[in-house]
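Below you'll find only one chain, the form predicted on its own, shown as structure tokens.
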Amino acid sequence: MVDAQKDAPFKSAQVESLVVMKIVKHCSSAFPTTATGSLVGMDTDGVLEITNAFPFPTLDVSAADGHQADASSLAAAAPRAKANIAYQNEMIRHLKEVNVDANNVGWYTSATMGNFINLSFIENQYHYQRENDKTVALVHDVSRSSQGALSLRAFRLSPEFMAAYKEAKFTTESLQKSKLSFHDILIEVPVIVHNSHLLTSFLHQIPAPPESSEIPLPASLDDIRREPAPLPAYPFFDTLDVSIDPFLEKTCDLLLESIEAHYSDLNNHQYYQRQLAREQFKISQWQAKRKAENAARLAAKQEPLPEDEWQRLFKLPQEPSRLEGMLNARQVEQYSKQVDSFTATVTSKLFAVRGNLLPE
């Protein structure tokens, strides 16, 4: 990973705060139906400056073909969409009129819990990459952000899964010659927020809490009305509660549920093993057979039968690809950090009042 970073086309990914509050902004309005949209910005001697953003239209479910077309995957599918697209490029043609940065460089997605490591999103940003290595998919993630902390995330596939990706090969052969695991899809590129020069002004000049606790007393009525007294802070007693927090008991629930998929896809996995043993057994037993009449046939000064013809009556069962497996494991391990995250504050306010808890 550390090679794949060095050779990366840029660094780092430096978001706009205005871009921030758009994202965040279409993310919760569409919660908990996906988002997405796509970024324009400029590459600046290893940054990915990312300048001005905008979302795709959403398409209505009632005029979809197919029963099974909802919002979510509608959305999640749209940066690849043929009508988005041209959206897309309209878009781009209008911010060029207007002098704006109007350099594609990438898209984003809105995630719950972070669930968000999917067969869509390996598609949309394939899509990218394969025609501007200089792209990046930031993902917002709405649940963690509504805690009080902005979660927002840059990812790109790396090269090694580019290639594999584009020869469409997720084999158990060609993945041990690859040695691709799912620790090789994804490259988390660091995100700094910027704010503008006339921003970081405002900001400056906001008044700063006193620096002194102690608030002097009026002298009279007219001291007061004059100039008020300040409040003092309210006290935030929410960070002393030691209940499990709920998220990590969704958390943990989308964790079990990753576990189960990746179960089900090694049990399918386990079944063509079965298959191709069971076909390699009858053809071997068939090409004994063969070889049994061809010596017989020799012997008789008689033309020995192609041994050949298995492959006409016997058919091998194809191997399923793994990149569902890989794209589990890997959601399996974005889970687990979550958890660990969140039980880290949970297992220190335990341990905290432990003891007062046990008997004396």
Second form
Amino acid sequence: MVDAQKDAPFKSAQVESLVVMKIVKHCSSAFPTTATGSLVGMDTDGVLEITNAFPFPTLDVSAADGHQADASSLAAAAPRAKANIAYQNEMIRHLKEVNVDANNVGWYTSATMGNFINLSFIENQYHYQRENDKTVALVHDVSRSSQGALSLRAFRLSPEFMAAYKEAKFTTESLQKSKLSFHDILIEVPVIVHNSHLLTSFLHQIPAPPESSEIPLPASLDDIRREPAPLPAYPFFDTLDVSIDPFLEKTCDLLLESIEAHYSDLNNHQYYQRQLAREQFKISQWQAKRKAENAARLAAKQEPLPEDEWQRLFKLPQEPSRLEGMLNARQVEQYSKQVDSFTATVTSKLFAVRGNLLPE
Amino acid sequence: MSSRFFRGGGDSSTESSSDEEELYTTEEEEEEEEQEEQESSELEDDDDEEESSSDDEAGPKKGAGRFLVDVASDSDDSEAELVTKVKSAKDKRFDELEAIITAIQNSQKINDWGTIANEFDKLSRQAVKLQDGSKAPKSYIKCIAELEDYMNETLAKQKVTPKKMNATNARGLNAVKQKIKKTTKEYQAQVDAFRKDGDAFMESSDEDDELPLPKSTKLKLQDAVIPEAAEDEEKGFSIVDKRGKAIPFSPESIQKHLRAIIESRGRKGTDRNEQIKIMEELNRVAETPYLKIRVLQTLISARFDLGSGGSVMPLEQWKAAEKELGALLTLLEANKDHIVIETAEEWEDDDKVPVLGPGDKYITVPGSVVSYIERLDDELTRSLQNIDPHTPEYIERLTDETSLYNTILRGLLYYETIQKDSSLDVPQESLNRIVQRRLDHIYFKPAQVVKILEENSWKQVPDEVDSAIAPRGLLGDAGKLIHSLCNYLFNKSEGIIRARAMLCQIYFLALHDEYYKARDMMLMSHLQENIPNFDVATQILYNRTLVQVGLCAFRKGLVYDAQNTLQDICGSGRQKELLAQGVMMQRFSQVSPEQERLEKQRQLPFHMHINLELLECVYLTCSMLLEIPLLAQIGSSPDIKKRVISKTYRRMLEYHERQIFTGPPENTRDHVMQASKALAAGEWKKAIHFIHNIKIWDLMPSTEDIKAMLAKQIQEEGLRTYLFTYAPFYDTLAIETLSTMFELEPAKVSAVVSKMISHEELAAALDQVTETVIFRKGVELSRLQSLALALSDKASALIETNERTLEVRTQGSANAFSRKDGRQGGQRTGGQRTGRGGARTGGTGQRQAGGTQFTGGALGAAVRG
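Go ahead and give the structure of the form predicted together with its partner chain, now that the form predicted on its own is out.
Below, the chain from earlier opens the complete complex, with every other chain and molecule after it.
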């Protein structure tokens, strides 16, 4: 990650809290449909400041009919839809008029349990990054955020991948040559949530209600000295939730889905390989035949026939793109990391529970 | 008449035209008749003529003499009978002939070789029609002779003059040149006669006409010819039969005829029918057994030749061949000192007949009776393939199988007798082949039919003959007969024949409801492993046997075994093709006509077919009995959706369920599908009703038993389905209730329930005191657990695939598995890898078991704990 950042034109993304709130609001209101929107801001000193965001308009034709999948895919494809590009430009023009930073710096999308790595995502980001290298994709994971901590991540495509995608060449050969693996598709950029000074001071001034109506008197001097850490304004117990099943179930489902996709990809590729082998066998047969023929002709003092005609006669099957497989692998990696981080926190919670429940 | 004339070869010039004279002068008709015959005989003798023509060059006169010699006999014969005649036709032809000749002469004058060539063609055709005996019309001869002279002249001229002829002329000249050469050769004698003295030839009088009468004493056929033949021999010529019917057949010349026929075999333009006729004649004349054997052998082969080349052997030819083969066997049985054997040496000397030497025990004749029998059998199969099986013709043809079987039996006996003499060194293989043929004819028939067939066949065999392989005593017991035949083949043969014998026996056993024996033999034979290495016919037999074993299991009520056995054949959807009972229509076929023809050849004749509809019905019913409870079981736990017993059945069921309106069942499939639906809904009575309504059960022996068996099975499976479906809703369930619900005895119900409990299909316990089933709750896997199991299965499958791919890529070299991690790489040698692989699969199996059953696996234990 550190290496990757070196080539990156910016080292981190600084997101205004306003933007965060907007994204969270938009994504959770659209949940479970995918929600997408545009980001505006500016790039200064290796930090990409994201100062504002606005959602793309959703076409609610299909949503009303209950065709959720269609709505989802439409929304997912929104950033590169022609109508939306026009909308975005219009919007930026308006923003300029009110003196807001008016540079497009990327887009955001919602996700469920990290299932955002797919062709659509890649295409969107490619669409942005092709025009302007200093763009980023913010991914807000609604499901994970609902479990406690906010999950907002920023990604961009690696330059190698950009190059490969430009040529649309994802054959085994080219992948071997460029040493491009699924690790190198996306570069994650650290996200810093930034509050304006005004906001910070406002937050500090919010009057906190007393923790309880009566403050117990300190029993001793020690108590005062210890100064118990002040609790947050409202205690948030969700973080203590130890329910594992829903999360893991969902992840399992998604993993199974990915594996299914992988299998179908595998089958495609095997089919291709069989086809290729068959074709090559035919060609070699043809070549052998032609060689024998030529030998005979040579013996009969005749002009030999050309031996490279097979290129005309036979057509090798097109190798299926490996991109799908790569994305799949990346997706699986994402899921596994997710499970990893999840279990890390949950295990400690479970130990805590055990420590409390078991008799001393 | 001509014989007399030609014997006096020297003065032929004056008399040579005798035959032509008759055309003009005599009113007798037979000439015309003769001409027709000669035309035909001329045609077929063309070959011989050309062969001998090289000899003829040396002595043209003699050549002609040779060929006219035999006329004697037939004209003598024909002279006797008188028919009315129409003269004008002949005259007309002569007029035409003359006209053509004039045209040729005219063209000669203007040097127009194109026209000459055309006219000459016409002339030759005309002349053939007018030909009398071997003598062409005189004017024709004259014309030929003149034309030849002129042609030579032209050729000579052409060489001198630099001027070239135009293309048409040159072509015409060449054509004429070749034709003339041929024609003059044919009529050499006459042409020579004409050359010698043109006028005399043309005017040669009719004096012959009177002469034939006194001379036409009926010479005895052979008398006339034998000296003739001898004479020819001395002169260095061989006899060539020229004269249609009256070929001089004599025992001595038989060998030569045979040789000529054998040599002409397979050549183009050979008239096989004619040869067969000749040989039939020869057969009549042949006296010694040796000659008879030889003639019969050639005759049979010739008849088979008629059937070769794609066409089916004509029925009468087959019958004749069968009869002759019978005759051959009779002959061999009667003459024990004559032996037909494959290893015998060819007798080269055509003039002598081999005789029994002092040291020899046998006269051996090269040949293979078993091949004849096999060919005869194949031909019958082919003809049966070509007859519409629903016509009486087919049945009629099928009756020939009896006689064929009889022949096979006799052939077998013959081989057994000659094998007894070890000095003959009879190849074991022939005997094996013939035993196999016999087996092929009986293995698919019910015991009663085999018995009748055997009885009839043995009746044809003399009483004192008996077979060591399958003695006459076995006549009543088809099972023992098959057993002894197969045992013989197991001991004596190997490879395909042994496999076929094994399959035949299994088939027979399965047909006669000996399921366990058949199954054990099938398993012991290990054929399922190497059957792909055998030829297609054997593979088909294997498939047939498999199906038969499956049907047998079904009759025995072993639904699971039946379904398992039939799965391979019926699940493929290519039953027709696999059983060789019809050609599949392939939509995306790249089948070449050649393959298609082969495929057609492989088809079994109709009477050997296994009823496909019955097969499908059995398969579907079995699938239903297994699948419906499984579907019910799956319904309660979603994670084992993948388990499918019969894809075909599932597909049909899905299709059936998709239908908006289902009418009353029409065909077998509909019946089974509706029964399945009823069974799934617990309406077992309805299901039984549907299944019993299927008409095709009537084709099974003991229909009622089968129906009763099916009813019982449906009751049990209905009970199982019910338990699977409704177990979650019960805490306890009295066995009594179940018993009345499914009209089963309480003992039976508790047996079924216990079985389900012990197989961990049902989370319950049986309380024997209160006679109730007590269901346990909350023992099912949680969703997460089942998902995790599924995931781990998937993952391990993936790893397996990857490793396999790697193995293929690296050709299984051990180094391929050394990973970057050196520590691991060092440990992973090939042997260990396989060991680990095995362990892994074992683990997977266990996990799968855990997945399908609720208490298996570590997780299950954790849950219970």
